[in-house]
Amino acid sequence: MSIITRPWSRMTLAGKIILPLLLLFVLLNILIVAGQMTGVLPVLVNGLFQVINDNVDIFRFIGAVTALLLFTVPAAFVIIFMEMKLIAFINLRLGPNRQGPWGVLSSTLHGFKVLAKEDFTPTGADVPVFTLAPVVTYLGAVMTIMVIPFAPGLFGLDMNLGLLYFFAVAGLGVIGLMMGGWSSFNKYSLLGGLRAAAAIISYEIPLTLAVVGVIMLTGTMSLNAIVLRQSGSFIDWFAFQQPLAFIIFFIAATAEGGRTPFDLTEADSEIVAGFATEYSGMRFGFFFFAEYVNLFILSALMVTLFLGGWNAPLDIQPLLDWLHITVNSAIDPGSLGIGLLWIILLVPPLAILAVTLPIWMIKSKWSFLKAFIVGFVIVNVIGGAILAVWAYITFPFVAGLFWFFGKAFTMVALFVIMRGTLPRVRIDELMGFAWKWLIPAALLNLFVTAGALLVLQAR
């Protein structure tokens, strides 16, 4: 037995993941060969499809979790790049401009750099807790994205208690920060963990109370139903019906996400890096990614609750009716005369040639290849724009994704601008502002909303 366990214990984490996958790949190939020889393969395939059909909800949930988990990494990279560029613009600098065009690969290379760093555990640390803390923080951020609706019919899980689930799971993040601060055997880390706990306890109350007004107006805690309640125009958004709640939620979300001016949990001018002082390598990377994923999730929740979610500011359906444009996603290739296949094969080359020849004749010093490349780019840009407009009009989920991500990344940009302009507050100011101002304002908003509903119902 030691012949197997000893090499396994000496393997790295990557090796422990890759080896079982290789063994599974070999086993599947053996089964495929055996199935082709004995006729078992069709039976296995039919049985697999039958199992998927009988448990479609479970497989849909697994697929949604996998897709959202994979989505968080590129989303974090985009936000990191946005932050570096915006703060550079505020400081009259260029920002990253070396790795890739306009520096777009800089955040990706930062991720690879974190992977290449040594993963060090300090002497005296509580190793199991120290190791699990980044994972708990990252999962606490990622699991909340399951209930956020991105577009009509495009969400991980539609729960009647979606908001309750969000706030319950979001609390795991601060537990991970406290685990990392306590287990690091470092006073700066412990202070960062205690500050995170204090901030969450203080600002969770106004954050939740601000949402209660929205729940009173809609009568549900389903995020999907809350977005549907805001359909129409931007006047129907809860940011205009609950302006005080929106301001309170925005300030409390800033503190929940540990963003400037409330980034006391990792204040580098006071406690080095707070809870993450002793972390390096990929364990630090989990904390790093969790911060930016949490920033996107808080922005997405704000968009969902107060800014209409996937709804457009104005409904374009009356304009489409006036222009006699019928939205029909079903395309009949036979109705196109020469056929859809011939259009796909002939139109792009002819369009590129039609653009290339005038460019080549006007720019006589250019070679045909250079004119062809310019024509190819122009046709693809115009064709892509036409395809995007057609998809926006034809498919509701495309329009929903456009508006949802546009609003969410606008809120992210606002958080980044705050980091580049506002100074950091003191810890006593952080706590006092929550207890002395935000909580009374949230209670006032709650009482005013309840009174307004009673008056309207009496009429």
Given for the second form:
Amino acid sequence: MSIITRPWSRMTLAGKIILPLLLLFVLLNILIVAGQMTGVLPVLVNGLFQVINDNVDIFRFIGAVTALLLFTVPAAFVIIFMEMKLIAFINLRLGPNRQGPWGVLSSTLHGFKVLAKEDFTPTGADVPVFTLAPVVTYLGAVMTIMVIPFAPGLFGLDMNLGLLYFFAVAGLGVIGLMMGGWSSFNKYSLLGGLRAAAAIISYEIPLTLAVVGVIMLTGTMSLNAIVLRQSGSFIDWFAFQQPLAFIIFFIAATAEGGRTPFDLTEADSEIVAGFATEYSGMRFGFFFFAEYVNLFILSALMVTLFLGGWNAPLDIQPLLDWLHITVNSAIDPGSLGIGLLWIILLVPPLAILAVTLPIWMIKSKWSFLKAFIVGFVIVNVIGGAILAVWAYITFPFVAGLFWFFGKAFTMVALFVIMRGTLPRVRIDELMGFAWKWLIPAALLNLFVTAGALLVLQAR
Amino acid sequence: MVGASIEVQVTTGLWYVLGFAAAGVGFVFLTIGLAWLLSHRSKGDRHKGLPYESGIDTYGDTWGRFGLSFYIYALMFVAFDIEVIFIFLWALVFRDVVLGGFISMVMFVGILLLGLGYAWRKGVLSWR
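Now that we've seen the form predicted alone, could you pull up the form predicted together with the partner chain?
Now the complete complex, all chains and molecules, led by this one.
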């Protein structure tokens, strides 16, 4: 009771969070009971369902936009943590290990730290442009996520111009970088912004030319259709039909994302931090955020175009047939009747006891509580694994999400390992490589694909 | 979306793009506004607002002239990017235009490659 009598200002942080939640919970309960008793609640719920049913397109749009925008936050946190930890292992360091187990919370806490930092505008800066620059950069990164198919039936919008839209919007990011560099009133920023623009626009051409082969093979620019064309086993992926295009795309994507060895845009040992030198607080945070979102998006596009998207590398259907397993996705819990209640009530405690008792008897020095906790964890892990396998087999979108994110984060890890191992190139090497090697190679790939298609059609 | 007509697809796509852009701008400004509320601010002295150029006071005009190389790359980018848009459309209908389309695209890209070769010969592609 002391939590209520204590004044607000003297409460601990946990109390400040728990008390409002408790009050909210009580209020909600009172409202629900009152609504049920007066008969208002069923009418309201039915009306809400009716509204959603009538405007299903609008609600799908709102849901998709919210989900995609909010998805970028944890994705960036995971990638930043992965980068810190992987590079630490490459450098024979421990990396973050204080915040949470193995330091998993460190990138999240960094994010909140940036939120609380002073957001400062330098004296000579062009304020409107200075403020808008991170917005434009972030939009250029995040708006492309709309056309990427995550799993069967899970995508923002299946646009028939998907690929063209992707490159059109991705080009917006360069403008943001240039705006940031120009408006900062700092010579290093200006130089960094111009370098970023020159490098990114140079590598955008091989990037776009490399995907032309894929468009020719599929005859469509819709990313969903491109993924569907790669279904089957991993030999059907376009990385094996367009290997040169895949390599060109990978190199150009490294430069587009501003990753080492092509990170001339913010080479911290040469031009301080490039276009981001004068930024601080959340506006810097959005530049940083956009960079990692961009990295994820480029990996996701690479997976979608060349590595089969959400398709599994091997079809498990023959294996299931061989094992005589028929997938029964229409499990009806209601058919079990009162038995369902008994299963939910009895199976978990009995399973935990069945694991706990042998552990307790064998490990004589352990207390019962310790054995119980270990047994609880073991049963939950096994149960979770069974549930995951069941979901993987039953729902195509679970399998799709698993493979899509698995492949995308593998590509991200590849970029991170490249950053940990390769030194930075010089700017003349960077520009010369794009124009003298990648663009001719991409055009060669284009005409070889066209010639091969011609020969195949003539036969 | 599969069975929808072209007009419906275009309208839906337009709404999605505009809506997503609006939502993204809203998200960024909301977060920046939240940071504005949460963060501390201090005016500091005259030196706080100076540009950070490795600790040395800034010299001369920042918004002055810069290297011509950037300009030439931008110019070549415009030429090639428009080429890429034409190639995209050509690749989309390649199965219908076959040999005639192939020859005309070889000529089209050949002219641009002549331009690239000229720029290469002139040494524009080497960064100076």
